[in-house]
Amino acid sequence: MGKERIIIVGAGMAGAAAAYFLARRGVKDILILEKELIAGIHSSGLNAAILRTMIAEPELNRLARESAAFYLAPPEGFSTEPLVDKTGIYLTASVGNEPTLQGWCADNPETGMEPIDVAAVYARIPALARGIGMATWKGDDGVMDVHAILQGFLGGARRAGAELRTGVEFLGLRTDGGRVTGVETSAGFMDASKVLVANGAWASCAEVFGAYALSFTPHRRHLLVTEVLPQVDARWPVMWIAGEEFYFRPESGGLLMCGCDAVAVAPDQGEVTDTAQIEGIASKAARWLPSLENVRVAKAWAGMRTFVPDDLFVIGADPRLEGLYWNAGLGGHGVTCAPAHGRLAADWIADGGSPHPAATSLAPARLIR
């Protein structure tokens, strides 16, 4: 039998917070393994650190709320610095899109988002061109510290005991009995009783994983930064269009925007930005913000969102191999839901089980024949 300790694979957003709730459950022996020599530079890094807690999906939607109470009113000692700017979103739908809209809102009416007049978004942003259908506002969404998020839950792991190597990369299972013993790293096999699996687009390697592997897909997804735009307000709330699969907010004096793009791609090919991709947010922007059509990029680059073939993100015990615990597909929305991911992930490794609504919704159970 492998040594009393848990191992966490990536020091991304997934591992992170589960390390932070397990260690605030008060387990000692957690070593977080960082193939990178900084933590959460890949997808934890590259997202848009927009907090939009309206996700369609009912089960990421209360998530998504759970976490939202917490980056709002954090625990004391978590961060320094307020963890979300509460600029509002917008979320709208374009003309003919409105049943888009109005399914989520229906299906998710405990988000609170505020049916509003079209016309009040147009005053907010006046560059906005002429198409959207219908409005909704909600004013505690905003815009996300996601370092001090990050550095929270990894500082708060590390103050309760938990050990951080980087520069360490996870390489395999052991195994032994049907039950995991530790893991095969660049450093040398690490004695493990249970693994949890946390590293985000390479939880999608099969050859790594071999006969406990799962269907996870990474997708490419790109983002870029104008150069500073003196027509823009930085108190702008983000500005997400439904049908038209187009956001932006303020960013660095321009603004950040994401055309939405989702091509399935090899983790190693999952920051290789597409000129194509980039082109195809400036024909967005060319459509919904006309008089920005001709400014230069400040910044462009890619990023991975991992899925399984339900879309739902996979937590919990593999049924196969004792030990074998999974934080993983979570599609786009591991920061936006990271503490209540984090938590259920703590209540599989330390309790085997949750009493949390989606657990078994969410348990890689669902995904194994």
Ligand SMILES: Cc1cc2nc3c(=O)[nH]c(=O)nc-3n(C[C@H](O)[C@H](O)[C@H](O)COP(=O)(O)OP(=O)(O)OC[C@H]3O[C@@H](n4cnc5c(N)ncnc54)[C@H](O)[C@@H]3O)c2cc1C
Second form
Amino acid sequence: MGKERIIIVGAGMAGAAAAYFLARRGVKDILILEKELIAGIHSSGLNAAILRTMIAEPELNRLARESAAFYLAPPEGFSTEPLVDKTGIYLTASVGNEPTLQGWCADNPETGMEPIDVAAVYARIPALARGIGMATWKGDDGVMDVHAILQGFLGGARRAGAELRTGVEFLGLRTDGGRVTGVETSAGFMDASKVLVANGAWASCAEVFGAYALSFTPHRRHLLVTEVLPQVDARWPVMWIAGEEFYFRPESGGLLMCGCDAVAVAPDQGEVTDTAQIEGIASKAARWLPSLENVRVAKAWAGMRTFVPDDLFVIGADPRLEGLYWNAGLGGHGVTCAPAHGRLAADWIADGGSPHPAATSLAPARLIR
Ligand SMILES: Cc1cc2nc3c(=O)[nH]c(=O)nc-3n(C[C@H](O)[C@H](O)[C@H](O)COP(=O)(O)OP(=O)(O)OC[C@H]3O[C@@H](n4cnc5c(N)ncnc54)[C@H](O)[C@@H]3O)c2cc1C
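Please move on to the form predicted together with the ligand, as the form predicted on its own is already shown.
Shown next: the complete complex, the earlier chain at its head.
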């Protein structure tokens, strides 16, 4: 270990996937630093676990489709569990919002949403209230086993030689002559020639990055899971009602629900729950699933989706400082797209760039004047 070391800050999906693909390329001397005592307890452990390839942005859509292919046929030894349950997704619009969904499907053919009869949705989800005006379907999408995916990346990286140190906080970069020479951490200074910032919402901490800060903003979003409900069929697809900003899917015998809130926050506030937002989910549920009224909430929580202003991921070399790389700003798609963003980040670190068609659009250079 020493001066040629690659340090990856953060052991969520961004850091774990990048470490996996770097290590699998034979890159040695990779050290992942994670401030928590275990990996994956922030956004990567607080999400809705929906594999959603129906993303409008073409660059992210491409990454999502590449990643879905990885999840459906992962490399030998990646996981003993299936990584995706292909339950399918209904993307629907409430009455009055049909033109918006029609326009969205027409503008984004690569999302592959197939129009279907609204009656089919009611036949599948009898508890759904009337008021859906249009429905589309994607059978390939579904629900991911996020734990198996994260452990697959971390386990694979470690087996290929990468080291994970938990309980160590990155405090800042040390530089010399326009290049990275190491990192300051809660466990002291560590040499490194390359540093990958993969620390999720904390990429927004301008004071940590100083002159190299980028314009990340974490947005808080709440989820809840109901108690076990006999009327829920575990094979229901994910149900998304556009225009109402409401989605739900089966989870642990009940339903996981989201009201699609998005409030800009500082990272230390991003997992603090706001009762009003949880009540907001409950009132959407009362509208769309009236037979579930008075159902108890088993669990509710909040997590962060972190964006830059153009909502695209930030992956690649920082042109201001040799040896500084980013895999951050993964918004609401960081689990779906983990194989593709991890591979892209690894390309940048190992090769100095990537032939991937989305590489330039996602590179940090676009954010730096
Ligand atoms: C409510 C909600 C629903 C979502 N639903 C979906 C979904 O259905 N499908 C999907 O694909 N995506 C979804 N997402 C998005 C997805 O969860 C994120 O894009 C993804 O988890 C981001 O991964 P990350 O590694 O960048 O961040 P994180 O998982 O937060 O990992 C960052 C890690 O860096 C560590 N860290 C931070 N600062 C430091 C430091 N200074 N030193 C050392 N370590 C540090 C943190 O402790 C953390 O472990 C959802 C997100 C939320 C909040």
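Superpose the two forms; the largest set of C-alphas matching within 1.5 Å is the rigid core. On a predicted model such as this, the values are computed, not experimentally measured, just so you know. Residue numbers count along the first chain shown, from 1.
Query raised in the report: When you overlay the rigid core, is the Cα of Gly177 off by 2 Å or more between these two forms?
Result: Shift of 2 Å or more: no.
Query raised in the report: Fitting the rigid core first, would the Cα of Asp268 be found 2 Å or more away between these two forms?
Result: Moves: no, less than 2 Å.
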